Amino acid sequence: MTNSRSWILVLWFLALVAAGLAPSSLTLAESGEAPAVINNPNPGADLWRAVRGHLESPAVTQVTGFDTAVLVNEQGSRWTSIRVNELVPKSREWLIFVILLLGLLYMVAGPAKLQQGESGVEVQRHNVTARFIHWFMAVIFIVLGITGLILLFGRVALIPLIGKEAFGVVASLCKETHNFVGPLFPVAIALVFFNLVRGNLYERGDIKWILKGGGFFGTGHVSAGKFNPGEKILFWLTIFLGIGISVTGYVLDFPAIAAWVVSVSPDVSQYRHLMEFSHVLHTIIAIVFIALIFGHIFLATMLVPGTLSGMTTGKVDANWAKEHHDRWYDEIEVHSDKES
């Protein structure tokens, strides 16, 4: 009982003290006098400004090489934000849009039918060399496309399905495959260019073919040579996109190239900045390239039946050649008549 009273007296005394201080605080607030500013500078402020590269003079560190005196690379955070918030969702939306557009085109137009049906007579369209080069590039492109898409969308699409550990194995395998197969792609681009460039130059009548959308617009037959203007556009886009994706891919695959650019260009402060820019550009080109090849595969297999056999057996039906590439068919007919 005595102890309880003692605690009550202590609490009562503290309450009196608090009550005595309250009026003085109220009076200070009513007087309008501001409380004294606590001036306690943070001794680590200069350190963190130096770490983040905000001081004019660089900090001194034990790091040697291209990133000397750089402890926190703020552009790396910017690159991560662009990749996560811009590249991944917009790339997904773009590919879905292209697939839906191709599906709509198929529903509206349907597969192109030969007016006279198949003749049963085949003509040679592509030789062994052309077919080998085509499939050589196609296989490389498919491998790079699949591994690249897994690296780009894997965290969002695969981790919920297979878990983080399994995705780590898949991602590592895709990364190594992409890095080792990638340097072969410029070789394929060069082979395609030198093998097909002569047949993909402008010819008279190509503008008319484009204006009629290859026969989808207007009336009457649209004439074409061995390669129609649509195929020529595909060829040149493949070459230019291939060059762009190869250059940026080589920078990512071989950082020494980025380091060399830094050594000769005063506008680039770190080789990692160039690699981050190359990664963004590489991804954009890759998505456009993949969408383009989606369209190419769709046209060759579903919208214009009979096209694929030219790259499998090397031969196409004679009526297919007459309707889609009449000028080329006339040329080979004249050539065969001369030989006979």
Second form
Amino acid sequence: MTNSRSWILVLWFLALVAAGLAPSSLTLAESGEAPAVINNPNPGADLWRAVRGHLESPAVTQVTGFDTAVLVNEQGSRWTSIRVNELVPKSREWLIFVILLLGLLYMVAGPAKLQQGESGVEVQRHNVTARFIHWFMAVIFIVLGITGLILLFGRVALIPLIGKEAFGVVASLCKETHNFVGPLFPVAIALVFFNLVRGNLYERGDIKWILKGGGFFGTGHVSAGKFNPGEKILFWLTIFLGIGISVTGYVLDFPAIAAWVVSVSPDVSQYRHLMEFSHVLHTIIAIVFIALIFGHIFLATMLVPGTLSGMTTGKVDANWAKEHHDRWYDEIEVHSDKES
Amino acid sequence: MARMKFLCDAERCIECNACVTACKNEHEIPWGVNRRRVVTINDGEPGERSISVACMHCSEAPCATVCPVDCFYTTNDGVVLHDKDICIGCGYCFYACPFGAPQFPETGAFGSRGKMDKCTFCAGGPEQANSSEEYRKYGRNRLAEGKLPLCAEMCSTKALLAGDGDKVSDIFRERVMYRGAGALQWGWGVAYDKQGVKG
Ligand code: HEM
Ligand code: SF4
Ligand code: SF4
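Given the form predicted alone above, I would also like to look at the protein as it appears in the form predicted in complex with protoporphyrin IX containing FE (HEM).
To see the whole picture, the full complex is given below, headed by that same chain.
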């Protein structure tokens, strides 16, 4: 037994040595005469490989248009399957999951009541410009979100209820609205960025706020400036998701962009491949974005009462400001002292 | 029931584009839309081959699977048709189709494409067969008149075959028996004929 095992070890060692020597023997072979290549023409196989685009064979057609010289679009079925079997059912599950999670959060953490109650004194939080910009973006977002989700879920959710003819009208309206309102979204993103970026940069104390979980759990509020780190994360995610959804949206909306990319990029061979890619990315970003905004609306209206008025009338209760944004409150107090 | 199929014999097609023209004329297809096209591989070189392609009327059609408004249907003859009254022109069927069959009258900004148009196997659409409404939207309904698609009927070399799948296969099988498929088989090009042509 032990004997045969040591033999195996010896053989193993020899094999290793042989492997180590192999490159030098290869170079020897290379310096010698090259082996004759057997030319095995297989016109049938070559033709069908070329048809599937696996050979660099130039294909031409008299018909102009997108990808007309391509015989087979091999990615189409994969994209179809991603949309029908992944995006539609998983988006639905993810959105339901987020809503349940927020409900759970509400039950555990409850609405954040002010310890001192309302003071009855109001302080100015958001000026008219900021409020206008916020609602400009919000309206566009809600319109795009609803029309987009109807396009995504309509076939499974609405056709069984209202039938194909009626849904065709609804879907057409949604598509046109989405396609024409969509290009405004980056405008809203840019306005929000320039309006709010100053309050959303990193400040001392932000890490502490995050480590304490924003003061949701346990008692006592955590010190924060005009925007707490949670709001800052919302701000930056909005900017980046907004850029991503706008870029992919513009590609889907303006075929000239994809046609241009295909003409300049050697990595994209077919117009529709870029459209498929943009579509998948657009939908994933949309679903993440919608979930984020669900969270935002839930926090601003239900979990932290007193927040919404800052965006409607522009004013908040002084005690709300003191407890949730103490450092900002101190700042505006100093200012108003100076003014008076 | 017949299962309608197209077959393009790449050994015969000579890229004359008669099928493309016949189709456009028969259905009065608008400018810019081509339900059928001919693609040539290795144009002008030895081994050049041409293939005429349009909607293949797939069994499990990806276009029908992905359409967000579910406007496709398959006839008893296995022809894949769609309803232009329901279509919203989203273009998804074009992204899904393996053969680039769906066509759009516009390629404008803001995703405006107009209603999708594609080969109907000369079988019209959901409207009353051979009504003017059907003709305006989908072209002539030759199947309802007992005729087969005009592209194949026009084909001068009979490269393009259209009709009951079994009959189409029979015709093609006969051709293969006559001309032999030897050159297309592995090793034959080396063993028996270096040119890879019949031998
Ligand atoms: C708030 C942001 C947005 C959300 C939540 C959103 C959501 C969606 C969703 C869910 C779809 C449907 C995907 C499907 O049916 O498979 C979609 C499609 C689309 N979106 Fe957006 N989107 C947003 C912004 C934009 C923007 C900024 C643009 C353009 C600039 C845009 C252009 C498009 C286009 C062209 C389509 C394809 C629709 C069609 O032609 O049928 N979207 N979007
Ligand atoms: S349009 Fe394309 S996917 Fe649909 S049946 Fe025709 S060939 Fe198949
Ligand atoms: S373009 Fe029309 S037929 Fe094609 S997937 Fe969209 S709605 Fe359906």
